[in-house]
Amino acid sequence: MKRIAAVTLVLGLVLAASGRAGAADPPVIRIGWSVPAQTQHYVMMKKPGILKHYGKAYKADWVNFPGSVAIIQAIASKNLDAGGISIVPLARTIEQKAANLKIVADMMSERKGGFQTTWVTLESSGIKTIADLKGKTMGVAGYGSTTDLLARAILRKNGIDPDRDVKRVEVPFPVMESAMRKGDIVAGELAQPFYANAKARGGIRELFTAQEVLPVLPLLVEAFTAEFMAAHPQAVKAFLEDYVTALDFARDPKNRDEVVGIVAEVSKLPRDVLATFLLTPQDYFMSPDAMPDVEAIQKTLDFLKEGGVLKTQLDAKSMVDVSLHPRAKR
């Protein structure tokens, strides 16, 4: 009996012990990343070193996406937690209440100071004004995406008509100025790192950018499920502290060289490209707070359902959930 009973003791301290240890264990968060644009995921990737809560109050299980689109799909099927996500996929998701999302940290946005997508053309093509494509053929990357619906929206602001005055064909940004230099359209969108090697090929005249329609553009935000947040606050909170941490690295002129490296290693895309534009006036703008823009999230929702790509008028603040964020307001 006493043997049995020490057995039993024993047992019960290792089921104890064991029980101690799988609550001790972080949880995981499944994280969808694509490239361009995510310098904060990147550095978060490949500097867990300088982050203060990884691998104690959570872990990354990072998962790349071709795009925001795939993202959204994996989220909606269960099978992510979090990602970098464009706008117009994110708010067709809440729409349609395929997944319910919240925006927690701004990632990049295009505005003054910061690069913004630009429709180009070459010097030599005669076009000088958005008046002079009328009757030419424009590269778009994306039927529906937000960058075709600002090129339409510029167009008809002066005087052309986007389905009838021009003809508009659907080119991927990687091909874009090699279709532009064939001659296959007269003119494109261009979006970094594509811009600066164009630019720096030569031979290209800027025609608009999305300036004229919204100053101010949320490109990517980081958004989590509602579910995730909810069952694991503090793994969510401490994320995101690590997040802005990364965010301060990236912007701190002293580690420029190092963050071209791993932008280079994790994206694929040449160094010395990334080199002319990265983390400079000429890069997509990273908000020093990393906090959401949420008047500029509501007037790109406006003109999304202006623009029919919304049935209904979602409101920004709704979709935005900074209770978690360090740097917000208490």
Partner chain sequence: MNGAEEAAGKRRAARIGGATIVIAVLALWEGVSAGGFVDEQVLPRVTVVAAAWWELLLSGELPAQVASSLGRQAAGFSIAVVVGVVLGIAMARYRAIDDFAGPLITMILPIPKAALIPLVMLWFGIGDVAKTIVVFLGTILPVVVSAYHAAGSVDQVFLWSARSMGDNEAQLLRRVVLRAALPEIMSGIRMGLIISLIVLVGAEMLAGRGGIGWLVFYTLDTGAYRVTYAAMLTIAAIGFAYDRLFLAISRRLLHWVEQE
Second form
Amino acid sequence: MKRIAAVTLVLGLVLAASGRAGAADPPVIRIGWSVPAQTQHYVMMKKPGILKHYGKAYKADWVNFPGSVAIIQAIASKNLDAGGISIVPLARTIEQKAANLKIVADMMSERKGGFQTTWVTLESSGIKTIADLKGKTMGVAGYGSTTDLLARAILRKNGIDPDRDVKRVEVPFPVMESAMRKGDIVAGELAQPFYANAKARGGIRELFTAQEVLPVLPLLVEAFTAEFMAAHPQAVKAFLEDYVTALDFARDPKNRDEVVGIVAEVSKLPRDVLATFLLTPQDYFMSPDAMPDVEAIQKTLDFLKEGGVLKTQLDAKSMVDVSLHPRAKR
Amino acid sequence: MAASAAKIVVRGLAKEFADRTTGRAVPAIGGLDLDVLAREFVCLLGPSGCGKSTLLYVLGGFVSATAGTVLIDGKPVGPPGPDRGIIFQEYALFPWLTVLDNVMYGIRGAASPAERRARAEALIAKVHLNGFEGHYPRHLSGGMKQRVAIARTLAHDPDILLADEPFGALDTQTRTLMQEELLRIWEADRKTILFVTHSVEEAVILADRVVVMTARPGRIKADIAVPLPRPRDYDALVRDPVAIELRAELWRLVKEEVVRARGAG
Amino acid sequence: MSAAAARPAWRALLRLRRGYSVLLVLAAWETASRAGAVNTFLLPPASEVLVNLWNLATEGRLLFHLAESLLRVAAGLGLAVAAGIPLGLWKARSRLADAVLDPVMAFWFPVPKVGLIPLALLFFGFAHGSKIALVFADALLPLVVATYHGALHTDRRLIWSARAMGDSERRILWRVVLPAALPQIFTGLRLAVTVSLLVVFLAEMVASSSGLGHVMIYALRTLETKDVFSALVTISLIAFLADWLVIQARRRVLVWHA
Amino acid sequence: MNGAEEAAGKRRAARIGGATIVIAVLALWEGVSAGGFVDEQVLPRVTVVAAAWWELLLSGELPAQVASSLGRQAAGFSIAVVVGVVLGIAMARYRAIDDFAGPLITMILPIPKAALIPLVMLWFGIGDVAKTIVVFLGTILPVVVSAYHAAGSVDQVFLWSARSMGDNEAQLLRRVVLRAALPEIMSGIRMGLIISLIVLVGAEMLAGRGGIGWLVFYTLDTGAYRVTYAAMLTIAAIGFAYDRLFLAISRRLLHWVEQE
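Return the form predicted together with the partner chain of this protein as a structure block, the form predicted on its own having already been given.
Zooming out: every chain and molecule, the one shown earlier first.
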């Protein structure tokens, strides 16, 4: 008697743990997100009411990670099915066959018409051109990050060896402006919202952006594992429709106040700081059709190959799968 | 065979220690023979560092011999067990237990907790500590602690009592009282006792036989019977000519070894 | 009969005996990775990591970063020892100091110091200062606590004997209480060494341009898993060596201790 | 002359001293930030942090995050105490266990947990189990080291006495070694308790589903430092409360220890 009860209990627990107790439940998409610049995700998380399919065709388990690399590790260890990921780690993942990821939608890019990560100096620093940086100390937000790779290319293009001619120290984004004003570094990179903040306080001069080496940098994309797409195409299709809905909602000027509030809530940053740039031309560029820019991705891959970051030549077309995208031309 | 009748038989016992700094082997006991009869009270006397305590620890099963045989009741000495009780100079009372709990610690096999408690209380009464059952060791004087230790050792009713200078840290008055108390307890049930001491007086008052050891490496130097009647009266022994003679003889033997040890050191 | 004759061979075997579990783990790691039981991106084979480590080491850069990390640990730990032991002694000997320090420490120590990294960067600089400060802040706790406990339980007879010999309270602190507390202080030091290594690598991962932690985070960002594990193995070896050194020092200093 | 009066006086002095230190630190903080010595973005003023803390408290976010963390912390800490004490004593008593576990412990525990996160994900997922394991790994070190040293230095006469009273190995360990080692083990556990709160940050950055440690790391990343400091102070306050509770329990448990 006791044994039967125990076996039943164990079986019950196993079933409950496997999460497939009710066959009628929609599939759960385990999806990784991070801050900043994933506005589409934040809207989906905080306003599921506007989404047509949520809870019916799929459910989402939103998990925050400190960045793309952590999301990729979680995907490789089969703890996630999807995530908003930066293009460089994504390319490295595919190159190493660490996970079979497909780009299914655009999230944000750095290009004219939107904000681009900007290398700045103080107006009083006397630095006018990139060449003036020779022998000086500059701040890098993260060695080996995408923006770092771009900065190195730009420095080299301007006749400065990034390893010899300048001293580059790692400074977290939130400290960059203070370090510069304090004189610990003469120049540094600023992403949003730190750029907006620094600009508001004044005395900042722009030195360069990635424009010079990559006119369009598709920085963040939405990616799914091929396995999940094959197993649950309807769920992914429904998710992408909702994703576009959230994008449209965010881009609609009459919702701006609400979206700023959502981002403030998610990022815990002060609302008034966010309001100065969010969803303006000073914000990162979100493509209205949410379609991945295959050409720009290819150019980025080529650039990475040239710079030695990628060892193999990757093909953007094979990395992108828009077969379930609601705005794909068929 | 006379030897097989003895309770404890030691033959050719040797013990070496490794020096912690040099790593060399240092002999503590070198080829020692000793017989102790059942119900005999034997005192081990010798200069400091002659291996008296080591011999006791080998008998207790705490340390193993480098060479030689040690038999108890005809069997090789085994790991420590309740058949051999030990009393240390440092009392070794568990500071986290009360007097009662310390004494109850070694009582096993009793039918019920109440029975164990009753036995422990009886032993506490035997060492005159009634009323201190709930005290922790830190609240007791040295003599009281040692009485608790004796009660605790008696609680598991050992066959053999090994005492390692148990009264060495006590003042003279307390020491005298404790000696009398130990004799009173011993005369009631006559356990085999091997008692290590560096006091000639103590050995004469307590022992049936005094074994004098040489300086390191320890061997038997002399084995002297104490022909004094029991029960012994402390005050009488102070003036007893036999006792006086014996003390002088023992002191002479020990002194030789002390001088020798100093010369060697 | 005596073990003296066979000693050299025995010594060698004893050494091996203390390392075999590490070899076992390496073997299990290698097998798991080779057999395809785990994603090699997350756990590359041990042999490849070791080869990679050898290449990095002979290239020289790794040794530079290692030296940077060790310098920071040595400085931070040294400061923590210099401050922690007197603080612990003082806390144990003065009731007033204990009453004031205890709540302050109880509040300060649980603060996750990683949150202070930005501040440390601005106050102590981007190079060594900020990391040394963080190592100091976290290594202090085990040293103060251990010294305090060791000093608190000093046999009062020792203190009284010293007093009777006319020693001043300060002299007693250094000549009696400190030696009596040494066994516990070494326990604290063992912990502090491990904590220091942990903190320095963590601090270097959050913001640094050199050090093993920096090597590791750079490798993580560029998804060079083999480099990540090479740094990990180096850290493990360093930790093992540091611990061994503390144990040896303990043995040397505490010859009188049972 | 009057000992009780003197003690009360010292306590009062200590309380005043402690309060003075707290007020001085807070005033210094406010001054440094408001006076522009440190950028307010990096070190927000005390008043700003306090306001953020109050806001988080009222919105219910702070209590929720704390509650979700304390479960993990308590679980990881408890397992670390049990495993650490047992392992430490076993290592001190049995050479074979020491030889096996000793090198592994010294080699694995100093690795920053952030670097182990991929492996933790691989074997334990990204749920509470994984986070509890990270807390456990971070917390066990002081417990195991103190138990090891304490059990290794238990007075020989205790062990021999217990043996000669018929204790078998299990009884000896439980009734003598554990008890005799308890004072030092407790100081290791006290450290472990404090560290368990610190490592929450590392554990909860594993995969963010909330928690007070997650809040620290997350806002450190976004630059919302007023929240970072509010969360850090909350952790410190919890640590303080824990420590006082621990001391009270410890005093009861160790009442037999002889102190000057």
